[in-house]
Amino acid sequence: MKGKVWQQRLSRPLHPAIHALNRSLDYDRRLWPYDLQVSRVWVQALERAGLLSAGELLAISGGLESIREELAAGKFAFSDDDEDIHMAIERRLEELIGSAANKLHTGRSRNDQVATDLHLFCRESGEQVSAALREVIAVLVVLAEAQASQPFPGHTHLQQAEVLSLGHILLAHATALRSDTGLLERTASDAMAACPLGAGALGGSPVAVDRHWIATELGFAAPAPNSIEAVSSRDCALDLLYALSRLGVHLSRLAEDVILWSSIEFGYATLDDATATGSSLLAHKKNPDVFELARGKSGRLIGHLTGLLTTIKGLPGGYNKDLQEDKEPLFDSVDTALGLLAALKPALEGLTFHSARIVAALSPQLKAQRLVAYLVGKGLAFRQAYGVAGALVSRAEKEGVALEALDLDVFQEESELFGADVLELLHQPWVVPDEGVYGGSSVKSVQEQIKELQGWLG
């Protein structure tokens, strides 16, 4: 098989610039494990349909195994004429076994072949990213367990709002990432719902292969029910790109917290030297580059999803060459996610939290919550208790003192329900409550969440 298989139809060789644009081998060669898997099943289907002899089946299967060994060892010799990995394999097969190789593609199009390869890639990649993500979640659970009783300023609008458990905040990120593992695993499973192989170029294979048998052999639930949709759909790629984009958003939120916590202004945490970088000019710098890249690369992941959606949004029915643009963003997104997770695991493991600095940063105004709870416990309606506490915070602010520095008579001016014990209440140290509602920030709740996540991690 010399040159391009379709060249006989055209009277002149393809222009070099068009060949360079049309060629996808540089990136689609990574599909070779899936393409060989698909070809092994296809050739068996042809033999089952009486279109290949037992000898031809044996020769083609043996040739495909030799090609697998060459590709795995990095010894496969690609040709300048190879358009893509699919034609490179077929060309090499002919070199190895002769004319019997020309029967491999009987009744098959690159349209259904590529689509099937892509489904297999999405299944395996979703599972790989999910497994790597579980390792990061496990690190967060370990950190949360160590910080379950550490008082920490919880923020809304980036203003201190409540005293929470630091463990609870870490578990918030772990919980979001856990939902991403579920989405990735569902995406991997969904990719194997409908097998495109046997759909041909558009209207179904012209040979009577058993598509139900093919689907089962490749691990799919069933053959794709409509041949046009089978070759033109890229839903499996879109689903995986969405799952990776959402993961990127969640990793970006986690990264932003760590970036703030490790800044000099916050000083809540320090990065391990092995997971931080320095400055080429400023000798004192210790930069959280890994977390900044996690934040930044979320845009890359979102961009790939948006790009592929835009590419396929207005295509006419059937296969179009535009669909060649599905692979680079998909491959890059998978690689980006795996690279981020590999780097974030040690970076999170190396975090050191500074309890004294965290406690010192807690605003005295947060003790207004204690005043509200005190007054509600005395029978005052919440709205009235809220108003009294707010007025006291305002008075302390105007006087430039902490709440506990106000005189008892100031408290009693705002409400006669205050007794001398209110000052004792305000002077109590910062602690995370032991009891609280399910899913809340109490030590008990955090420990319950940790136990549940540990069970899930196995």
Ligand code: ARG
Contents of the next structure:
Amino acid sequence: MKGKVWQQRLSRPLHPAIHALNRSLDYDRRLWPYDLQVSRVWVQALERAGLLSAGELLAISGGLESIREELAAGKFAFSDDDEDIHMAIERRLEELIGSAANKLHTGRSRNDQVATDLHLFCRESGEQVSAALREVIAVLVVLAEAQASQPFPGHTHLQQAEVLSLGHILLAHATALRSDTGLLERTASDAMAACPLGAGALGGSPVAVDRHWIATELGFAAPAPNSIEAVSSRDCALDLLYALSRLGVHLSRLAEDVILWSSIEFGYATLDDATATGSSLLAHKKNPDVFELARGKSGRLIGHLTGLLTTIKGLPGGYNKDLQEDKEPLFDSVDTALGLLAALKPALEGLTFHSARIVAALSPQLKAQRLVAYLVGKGLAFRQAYGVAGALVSRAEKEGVALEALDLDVFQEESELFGADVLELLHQPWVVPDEGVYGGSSVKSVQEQIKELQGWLG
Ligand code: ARG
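Hand over the structure of the form predicted together with the named molecule; the form predicted on its own is what we had up.
Every chain and every other molecule in the complex is listed next, the one we just looked at coming first.
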């Protein structure tokens, strides 16, 4: 086998610029463990179908094992002529075991081969990202435990809305990320639903291999039911890119919170020095680059998803070389997510919260909620109580004072239900209530959420 395997079909060698464009080896070499796994099972299937002798099977399997050792040790010599990892392995096999190697590709196409490799990659990567994500969630749960009773401004429209538990807010992020682990794991398992191997170039392998046996041997639930779809589909890559995009969006929202909290204006939190960066010009600066990159890289993750969707959307049936463009975005998204999670773990661990600053930032007008509860407690309907509290906030605002600085007669002008105890109520410090509805911001509910997450983390 000299030069390219398909060279005999064409009268002239491939133009070097086209070879360079066509070649995917630089990035698809990382598929080698899956490619070898696929080939090991393929030759066994050929032997079972009577297409390889026991001796040939032994020779090829032995050669594949030597190749595995060379690749694992970084000692595999790639050639400039190798078009992709599949061709490189086949070329090396011939060098190692001679002509028996020429039977490896019997009844197989790189179309079903690469699709199968990719499914195995998606399974492993989905599980790997999910495991790394669990470690980040565990850090959020530890932070939430320490901050369960820390009052914190909860926003809607970025306006202060309610006093919440800071632990509750941290758990909101943990809960979204937990759901991402579920999506990643489902994506990993979906990738193993239907095995492309044996689909051949597109119409099904021309040799009578047992596709059910192959699927089981490779850990799939079943063989892909339609050979054309099996080689045309990149659903496993799209699904993983979506799961990674959603994870990126959730990490970005978490990052945005931390970026705001660590600004001088907010001052709610500081980053550990080992996780912050400085400025080349401004001596005072301490920057949350890690969180900004988490926010920024979500754009890249979404871009890879939309990029591959766009690549695939107009393709005619069967394999098209466009599909080779699946790998770089997919690999980059997996690496990006793993890199982010590895960096966010210490960055979150290193956060220090500043209770006094947080409490000082709570608007006194948030106590209007206490007025509503007070009046409702005295039998006033909620809507009316809201009206009274709103009028009092408006009066305090006009006078430029806090709600609790208004005189008792002002309260009583708005409603005769107010007694002197209303001022006492307003002067009580901010606390996270002990009890409250399931899933809400009370200390009890936050602790329940923590327990639940701890149980899940194991
Ligand atoms: N390197 C190719 C890819 O990743 C392998 C499949 C090539 N198939 C073909 N018919 N040329 O898509």
